[in-house]
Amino acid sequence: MSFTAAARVFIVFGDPVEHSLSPVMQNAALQAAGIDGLYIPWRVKPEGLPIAFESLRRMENFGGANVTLPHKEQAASLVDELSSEAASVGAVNTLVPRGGHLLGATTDGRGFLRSLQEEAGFVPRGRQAVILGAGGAARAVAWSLAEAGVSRLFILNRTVERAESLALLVSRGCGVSAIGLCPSDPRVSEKLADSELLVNATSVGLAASDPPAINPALLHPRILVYDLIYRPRETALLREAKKRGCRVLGGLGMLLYQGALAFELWTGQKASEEAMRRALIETLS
């Protein structure tokens, strides 16, 4: 990888951020496209995010940024303009410079749906799904599934008020039946038994010592278990799901596809998905 002193700088914001593979794949995409640029991680606490964003507005060689946990919802309130999808979802994972202003967009939902359909052959229309979490990633996933025509959506979150708020957003915005529940609610077992898709959109699983994000005894072989976490490639949830005969899918495909969409927003060019995928696999192996 090579760049000059005039290179455009691309960033991923998160806390933590050291687990992120976005620098690996985006630097591969920049090199494949022949763009003089560098993509770097920037760990920042939530209270420091407003100052970090303000610095971008004054950065002449700022090329664009990604936003990962736990900043996606906060980022939506810190930009100057929101894409229509980001405004609907209330979360941002991509920042695009616009002459000293910041456009907030989200590519998570489209990246998730593409991965779901291409890697698992799963078409959401008419099917029931359960989402674990109610943060920025969960909001994008819930909205994308609702727009893709799921029949019913159940959102489980430790803070049930956040789950109910997201369910209400999806119900009003997309006309899909959505309910927010606490994971300990006795109705969860019944809802999972009737569902064909379970998505973990929490951070539970990032650490090797983390337990499964939900009680594995509730899983059944007819359900596809999708964990948005991509590092480690097999979380405790996916491992336990496989033991119970479930189809499983990790978050590497979503990472790739949402990243390619972000690259296009920043540069106006199609990203080399082949180069990005190769960089990801080489790093993980």
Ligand code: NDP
Second form
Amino acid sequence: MSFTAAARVFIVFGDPVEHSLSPVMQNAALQAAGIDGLYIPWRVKPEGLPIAFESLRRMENFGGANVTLPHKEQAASLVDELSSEAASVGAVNTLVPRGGHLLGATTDGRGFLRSLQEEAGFVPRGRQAVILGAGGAARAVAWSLAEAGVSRLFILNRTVERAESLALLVSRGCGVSAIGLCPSDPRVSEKLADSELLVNATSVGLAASDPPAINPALLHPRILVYDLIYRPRETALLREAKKRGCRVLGGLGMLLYQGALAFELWTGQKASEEAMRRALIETLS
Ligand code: NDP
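What I would like now is the form predicted together with the named molecule, since the data block earlier showed the form predicted alone; can you produce it?
And the full complex, kicking off with our chain again.
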């Protein structure tokens, strides 16, 4: 990687952030495009995010940023302007500098849908889905599935109020039947039995010692299990789902596609997905 003192700086904000493969992927894209720039991780706690964003407004060589867990919803309240998609979803994963102002956008939903359709051949229209989680990524996934025409959506979250409020958001915004439940609710097993897609959008699975994000005994072979987590590549949820005959997919494709869209917003250039994919695979192996 080479850059000069005039380089544009790109950042990923998170806490933790060490698991993120965005630096390796985006630096490969910058290099492939011949852009004088570098992409760095910035670990910050939620209380530090407002000051960090304020610094960006004054940073002359700021090129753009990503926002990862747990900051996506807070970021939406800290930017100066929101894309219509980010305003609908209430979460931001991409910051774009606009002459001293910050535009907040989200590319997670489109990245997820592309991965789901291209890598798993799964077409959401008319099918029932269950999402685990109600944080920033879950919001984008729920909205994208609702817009893609799922028949029904069940959102399960430890903090049930957040699941209910996300369900309300997508049912009002997209006219889809959506219900928020607590994962221990007795109705969950019946909802899963009738579903063809289960998406883990919680952070359960990021640590190699984490248990499956849901009781695997509730899974059946007709369900596709998609885990947004990409590191480790195989979470306990995916491992257990495979044992039960389910098709499974991890979050690496989503990472690549949401990252390519963010790169295009920052630079106005098409990202080299080939260079990004190669960098990801090399790092993971
Ligand atoms: P947030 O911090 O916004 O949300 C975390 C979610 O996980 C919340 O619903 C939270 O529940 C739940 N959760 C956290 N700990 C536990 C636990 N111990 N038991 C049960 N539920 C728990 O994070 P994001 O939405 O930004 O990210 C979620 C995951 O998705 C992360 O693993 C992230 O790496 C991944 N991701 C992957 C992407 C990709 O490109 N592949 C893109 C975006 C995210 P509660 O509301 O109760 O706190």
